[in-house]
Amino acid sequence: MSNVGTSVPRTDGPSKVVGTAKYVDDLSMPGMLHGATLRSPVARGILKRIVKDPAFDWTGITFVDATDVPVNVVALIQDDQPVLASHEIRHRYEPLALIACDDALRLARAARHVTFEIEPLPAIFDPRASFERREIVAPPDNVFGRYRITKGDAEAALASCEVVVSGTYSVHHQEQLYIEPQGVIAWFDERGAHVHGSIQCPYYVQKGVKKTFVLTESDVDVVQTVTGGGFGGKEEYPTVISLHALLLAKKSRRPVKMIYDRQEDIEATTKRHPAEIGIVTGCDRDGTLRAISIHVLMDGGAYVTLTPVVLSRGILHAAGAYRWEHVLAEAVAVATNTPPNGAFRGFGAPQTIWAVERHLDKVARQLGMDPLVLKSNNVLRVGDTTATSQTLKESVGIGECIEKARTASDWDRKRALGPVVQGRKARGIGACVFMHGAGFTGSGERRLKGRVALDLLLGGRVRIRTASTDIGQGTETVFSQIAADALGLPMSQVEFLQPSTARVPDSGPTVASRTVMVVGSIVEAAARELKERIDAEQAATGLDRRRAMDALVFRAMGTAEHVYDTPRDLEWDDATYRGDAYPVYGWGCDIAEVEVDLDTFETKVLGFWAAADVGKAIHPTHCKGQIEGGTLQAIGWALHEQIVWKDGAILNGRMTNYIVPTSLDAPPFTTLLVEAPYSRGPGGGAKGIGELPMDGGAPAIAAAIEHATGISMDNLPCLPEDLFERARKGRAA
């Protein structure tokens, strides 16, 4: 069998194409109520009283406030976020109360008859002001996380370098804008609590339900329905909406459906963390990089959520894909009075890679060098050490990525031409070189011990049981490819069980580019174990393959469960942030060609070349789809997307005014797969790919804009008005 390495039809494709796939809003239950969240109208304050209008007929309306919550905390990294605020309000959309009704129109009317008496307090929206503690937002000191990485002596090295360059770079919020908004159906019965919903991580939700309702694992079943995208936005937030729906279900004793409309989804849910990054580098006059000092300030929003994880990933990628003898990297995340920020594709790395790539473009400009030559000459290779002093032992395909992208884009010729101006439009080309750690950081996988199980079924079939969810990226198909090849079966005999915490083992969350590389490897291991049993049964009995499989089922020998075994040669120190940060890295080189209108400053991406080292492409079309989809999100972050805030409120919470690129805005993509196999990856060497393509697009586009116009953008986004303002203040300095 050879399914791995071929672009087989998606196993979930037919149901989605013909419309039989059931998303959560397609589902209904007898006696079901519709639920809604009532939110704070101010960014910060003290809740004094909730007032229900006595003139309104409240018959048939279920009402829930903080007094109805058994344990009023959302179980995440830290227990700082209430399920419903009872006293302190930290952001404009803080949940204060819940209502439910069987009539959606009457529910909307009831919501308008609840008011809140709030004592307003000064709000902080500037992370720099929060860092300086001008007002304490989150006890005790506004700080959600700190990290420090050292290698060599950066300060001493910078003092002796021939060329020293400094710069400050910033990035903004970004909304995940998955196709399907947040939504769940929840209910209680004699078996306990049930949640069905659009979810990335069912076991995260189970953990939250257990904590808030004081239940055991066997009392809580969380099921992932067909999910229309997540990008990190359905990692931790579904715990919140699930708790809200369950509170209403418990009080009403009826099933409750909660589905956000687009505006509520944009306003209330997590975003990409804004960040400010200061960098000082030192190098030789020939461009040999020597030392880097990095300081990152990240905006966590009102509550911790996943901020420490995002900050960690950001600082671990802040030195870029380059050799540095000396590194000092410090990072801090602070609280502000905006909705909590959380996971979004790349989670921290796009922020810091933006900074280091724009900075090296600045260094190249000062040295008079081609920026891609500067980067290529200093890129990490096998045997080099990263900022955490990790020695790269294998699967470093960055050199091939650079050469493939460089050749395909005709970089040398186009760059040598300089900006091409035709009438009032200018063309330019820019590049970004980057890496992304695959899997959890450091000892994370060892602590998690992700599990999967494979079951033989009567009739010669095999079932995969895993909590790794398919949220559109093709997990169901790829796992089936891996299992089928390891078992020596056609894919038609492999099925994927719908993730449910009652029926699948905890494989860990569907995050961090770990699904294929980590969970896929234990799917493969379990499949190989079953194959060994089948082969042994055939040898002992002379049965054909199908009957041998059935015999194992009858003897209760048809299940293989495997736990991920972190490579023993990996060493990581959480205290010093030194060692093997990731088992392996994905690598990429992005090149963008743009055209800038010199009157309107609108930017059009004419072509995009993305070369990515994926280790092994289990499903080449899926790999290319991940790269192109992630790149389009990066293009949106760079050129289109901006959340407009006023006093903690989002003014453009609709798809009509929060602008993302559509298929009409997508440039012609040339997507180049590089395969430098990872020895412990499934299918012959697969690595994680989901996060990587978000990292390179924005810096490549900004570099191309600079090449075309001379306008150097250190801050995102590169909207026409931003380019105009930068041009007005002066060209690249």
Second form
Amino acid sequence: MSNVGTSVPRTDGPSKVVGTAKYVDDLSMPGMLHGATLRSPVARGILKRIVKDPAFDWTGITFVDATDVPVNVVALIQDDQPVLASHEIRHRYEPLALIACDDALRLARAARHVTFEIEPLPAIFDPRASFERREIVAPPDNVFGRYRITKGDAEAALASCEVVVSGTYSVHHQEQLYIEPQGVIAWFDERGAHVHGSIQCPYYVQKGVKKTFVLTESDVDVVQTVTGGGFGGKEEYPTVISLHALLLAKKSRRPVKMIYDRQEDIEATTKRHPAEIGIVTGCDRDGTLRAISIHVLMDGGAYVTLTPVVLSRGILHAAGAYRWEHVLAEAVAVATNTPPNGAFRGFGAPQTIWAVERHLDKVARQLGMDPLVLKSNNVLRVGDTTATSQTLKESVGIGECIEKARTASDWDRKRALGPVVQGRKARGIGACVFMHGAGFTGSGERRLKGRVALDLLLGGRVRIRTASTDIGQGTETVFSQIAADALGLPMSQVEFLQPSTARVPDSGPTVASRTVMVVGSIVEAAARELKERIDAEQAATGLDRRRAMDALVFRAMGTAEHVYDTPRDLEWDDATYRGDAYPVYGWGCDIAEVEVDLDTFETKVLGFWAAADVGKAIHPTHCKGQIEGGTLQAIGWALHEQIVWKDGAILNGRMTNYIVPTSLDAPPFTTLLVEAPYSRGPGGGAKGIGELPMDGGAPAIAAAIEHATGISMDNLPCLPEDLFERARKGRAA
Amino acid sequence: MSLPELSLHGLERPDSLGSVCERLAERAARGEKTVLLAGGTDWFVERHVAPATDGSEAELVLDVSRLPELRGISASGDTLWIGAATTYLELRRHPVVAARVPLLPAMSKDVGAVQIQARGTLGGNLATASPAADGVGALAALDATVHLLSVRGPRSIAISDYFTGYKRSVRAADEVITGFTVQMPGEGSFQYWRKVGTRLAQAISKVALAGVAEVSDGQVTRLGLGMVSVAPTTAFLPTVRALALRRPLDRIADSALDAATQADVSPIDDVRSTGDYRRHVSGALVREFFRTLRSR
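Show the form predicted in complex with its partner chain, please, because up to now only the form predicted alone has appeared in this conversation.
Full assembly next; the chain just shown is listed first.
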């Protein structure tokens, strides 16, 4: 019996298709109030006074400000972000007060009768200005994090290299734009605090609630309702909205529902970190790469949130998928007065991979080489060492990825042909080679000790209990496949418990391309243990399988709880940033073919070939879906998406003007799965796949645009207006 | 007023055009505001983003979407009648329109997506008087006549005389747009539609150009142009028209077209694009229109 490797029907599919799946806004509680957040109209200032209009009838309206917050901190990495600002305001849309009412219309009206007296302070939106401390907007020095990686002696090596190339690259914000906005229902009862909502990481929310309300673990139950997408946007942010709803619930003694509308969601929640990356490389005339020096400046936004971790992932991927004898990589993240930037698929890596890939295209141009040949000649193989001096021991499928993408796209012919200009349209082709670390960085998994439980249920059924959420990516189905195969049971006998901190062990957050590879392997181990018990029970009693399973349940032997068996040979030094940064990497080669209109500078993606080494595709259709969806998100980042800012405010906070690609804008995808199995991956070697596809799209598109038009974009985005300006400047020069 | 306040608005669905006019006249006389609701694709979006009020701004909404007098497409000789409540989807599917005025279905296909096309109407597109209205760009290129009706009687005006400013028009508070007439371009006419939007569907135009031309013995004998999102109102490109009409096609230089186009547009920076880019694209689309026309 093999479910793994087969595209079985997804277990959560039918309820979503027929509309019976209950998202948080479909739920209601008796006596429930609606909550709203009152936000700062300025980017930086001192809150002097909150004024409630005395002419307005406040009956039945619950009002909460900072004085109502027991511990006014959103617990995450640093305790710098208040749940509600009490004095200092660091960004536009910062929550200052909360209101709730049973009538949504009265609530909206009440919101307009609260005003804030604020003494404005000068704000900083340019990370370079923050780095230079033109204002201190986050004491003591505006710095949220710093990292440094060294290997060999990059400076000395660069001085003696035959060909030295330098460049500066930048990337912009990106909104996750999950289809379901942020939302929760929260209440208190005799058992404690309850939160039900659209949440990627229930245990993160629990941690925040414990801190703010001074509660213990058993006092707080956080339940994930059916969730319409996250992409990282529901990693840390749901803690904020959950705390807000609970504050209102506590004061009103009623359940409180808070659902952001799209505009509030785009304006107030986290975005991808913008970054500026300077690179200097040295290589031989034949294209053998020798040394790289990288400087990353990342924009953290107003509070620390997850910025140091994003910066860490960024710097760990900054040297790309290549062999370098000498590496110097320095990264710093600083505060600005925009809403905090946070988790977003790729988590720092798409930023730095954009830079190194654009840079290597530039190197290839200077050497007169085919860029894919340059990249292929220097790409990491088994036995090579990465920038952190990690020796790659297994599961490096990049050679096959490059070959497959190159052949399928007819790269050699199209690239050699040069740009094809017909009328006012020019065609070109570009490539990106990349890797993405799977699972937590360094010693993260060892510290976390993710746990999963499997229960036998009467009637021969098995239930999976994990905090890993299905937010649309297929966790439920894939875990069921892994468990069913390990147990030797049909999928129909496996069920997945709705994640709730009261009922599932902490398998860690649903982030970092770790769910299938790490948590899936815990599911597999727990399932194997149950199977051994069942086999032993059958052998001892002669019962049939079903009765043997029931017998184990009756003897309270039906639950197997497993902790992640962290690979013991991994070595990582947090102090020097040296060692095994990740247990294994996913690998990819993306090739884009585009047609650029030479009049309007619109880019149409004619074809996209994405080859990805996933270790083992547990569910090939889902796996390809991840690759295509992630790639399209990357294409959107390159060609369509752009936050329009004015004084720290977002001018295009709606789906009509924050432009993501539609199905008509999506190119025909050719997705090529490569399976170089990881010895510790579940189901025969699966690796993480969630983030990898976000890394390659933008550089591949920009390379293709350059091939077509000669316009070399170092900065994202590549909107028609940007290409036009670049071409105009090129002509002027 | 916000969406939760929707129920505060009065809603009436008059059963005849006459009653609509009477209702409009009564209210206009009292200085009361009335909204004529056809497809609602603008009005509901505006309600959705509007802040809550204290309720005093409630309007009367007259649903005119089902009035038979405002619906339908008919041809009489070379004259095409399009009722104001005709939807984009109807324009896409009408055989005479497809055969004689392919500009209209081409434009309609680029409006929103099919759900919007099924609700949105050509009359509504004109009534909001937005310079970004794709449908109005097409009507401008066709030099359509706008038909208005009130208790004071009917009147017909050239679409080029309709606008008085950004989102402002000559339509009086008691008037309803009943429809449009268009002189259908002749056999062998050239019709052009190109929308440069923010993406391929569900997009508002950064710039769009609708064009109609007839050429006889190498001379341009009919020329209509309507450009979208480049001026406070739909742009009729009078300088370009004057430059090219009744001129030999091969004597119209690109440089002259560029200069004329730049004289006719005054685009701005907004969340969708920049004034500089729009200027550039305006010129490129006009050049493309004439390039394609010459190469036929």
